[in-house]
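Only one chain is included here, represented as structure tokens and corresponding to the form predicted on its own.
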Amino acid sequence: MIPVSRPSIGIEELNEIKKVFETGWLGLGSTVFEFENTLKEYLGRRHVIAVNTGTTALHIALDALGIGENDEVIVPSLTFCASIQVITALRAMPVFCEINQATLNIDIKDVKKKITSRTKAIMPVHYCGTSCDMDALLDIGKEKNIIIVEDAAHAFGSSYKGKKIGSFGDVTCFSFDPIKNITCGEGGAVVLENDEFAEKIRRKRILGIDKDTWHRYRNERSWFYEVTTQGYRYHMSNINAAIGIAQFKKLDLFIQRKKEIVQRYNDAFENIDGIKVLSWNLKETAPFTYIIRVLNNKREDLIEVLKEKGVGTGIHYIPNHLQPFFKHFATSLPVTEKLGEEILTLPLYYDMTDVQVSTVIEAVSSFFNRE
């Protein structure tokens, strides 16, 4: 069966995390702050910091920001439910808005709708690693005073209008499981220029303890600490560190070659009848995941012929207000399930082979031109 996705690790990874075996210092150390360190010079931002997973740096972001009980995030619905989770955990009210049929990403007229007086953030999410209108939800933001956290779980590595995604903007919040455009294993991080909020980042990942006192008291107390905020414990440790430092340096390779199957993939499928292909600006976007629409009904009856060919598929992803859990902020958004009924993810990682990439485009090829 070729998988849907599949991290590419191997030796380099295992000798980053060796150097870590040896120090003795598995925890939050050296080692995350060399990582933390390295995306802070890719991006050029002010503060990077490196917590335990993707979900985290979202939920640990907005209670940073004072996030709480009645106000209003929106946020898309198709989206995985982690970016919902965030929000229901701090007794906010997630409020879902409708996605762009091409991109699958935030609509924006739909957002300008939704905006009331509870509303403190927006959480884009950029899908499949597309960027989002971030110029659009930027004005937005800055004349409405809310915050825009991005959700760019997808999105390590893509680019909006020549600027690395996470290099500009309010608050954004990286994933780096074990199928991202880099792994750490499990890891997130939290990109910001405010000082402030940073801090208070810094502090909560790490059980809200001030860390100035173990510094100030060291010499005559060195077993004293501080615990001055609600906190968790969020924190990266050097053996998930290890293993984004190596990863880092593959990013190029693994952009590329994921690129290079997009474009097979859209060339294969763009002029079938009963697919619709996303639309995709490879330039500037580090694929994530590949998703088609599969129109008039039939995404059922394909999912059971590529299981018989042995490709694997998968469904990124049911839509949030659907869901039994979060039903009591449940709304109407017909484009979000229509296309939640059409979307399906196909086969996308580093290490396909071109004979892989084949064996799909002939499966789903086949299906259809048997119609």
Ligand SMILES: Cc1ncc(COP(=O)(O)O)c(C=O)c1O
Given for the second form:
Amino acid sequence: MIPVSRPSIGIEELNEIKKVFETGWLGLGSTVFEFENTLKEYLGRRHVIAVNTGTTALHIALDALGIGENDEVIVPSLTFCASIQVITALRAMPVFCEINQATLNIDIKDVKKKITSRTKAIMPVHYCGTSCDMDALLDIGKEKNIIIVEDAAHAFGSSYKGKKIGSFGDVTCFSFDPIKNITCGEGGAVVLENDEFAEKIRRKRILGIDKDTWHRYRNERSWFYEVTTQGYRYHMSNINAAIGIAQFKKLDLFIQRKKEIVQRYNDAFENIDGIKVLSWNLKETAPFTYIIRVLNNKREDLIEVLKEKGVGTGIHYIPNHLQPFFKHFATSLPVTEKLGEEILTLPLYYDMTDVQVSTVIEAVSSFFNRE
Ligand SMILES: Cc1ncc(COP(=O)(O)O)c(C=O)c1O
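Could you give the coordinates for the form predicted together with this ligand, as opposed to the form predicted on its own above?
Let us now look at the entire complex, which starts with that chain.
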């Protein structure tokens, strides 16, 4: 079976982990600091705070920004449930908004309609790695005093108008889970410029402990500490950072290969009736997943046929306003609901061979050709 996704990991990652083992310091320490500095340099940003998942990056960012009970956060419904869980965890309200059909990214017109006096943040998701219209969102944010917290889980390595995602804007959150553009095994990062928020996030990621962080970066533990705020055990470990350091060195290779695969898929699928390919800007996008829209209620049949041919598929995602736990916040989102029934994720990962790519193309094409 060709899986939808898989990490590309090997001896380089093991060698970095070995170095951590040799220090005897597995938790938050100098390797995390090194990983953060690597990303700081890459993004040209003042603060990169590494945490243990993309979910906790989003949670801790919203928490440090003071988002809480009855505050509203505008977020697309078509995203991983993590984006919504972090909002409800703070007892804030997710306000679901529409997406546009070409990119599956947040619909700016609908965002504007959904702003109220309680809107404290907007959380765009850079779907499949394609950047949202950040100029429009940051303008709205400035005008209305609303913070833009980017869920950039899909978009490490992507750019917007020549600027790397994470190199500008208010707050950017990345995920380094096993299938992301680079992985730490599990991991995430909050990236921002503001010193005050960065300090809060740093403290919150390690149980609200104030004094200890700099000692830990030197793999030391000081005996004195103060707990000064609500915090969580969300920090990244040296082991996970070691994987990230090895992965980062391969980022350009990963992006280049995945772009080639996306281009082959696009060329093959663009002219098939019954499929719509998304709009890609491969100059700027580090592709995360490859999603097609399957029209005319054919998705279930296609999934079955692909399975028989050894091609794995996925659905990213089921709209959150249709999920039982979030139905309290549901609203009418016809575009999202239609897209939610059409989207299908095809295999895309660095180690996919040309033969495997051809197998996927052939399996999809023959399904529609026999119609
Ligand atoms: C859009 C989006 N947001 C947030 C997350 C959460 O990231 P993590 O899995 O690292 O917690 C993911 C992960 O799949 C995601 O796809």
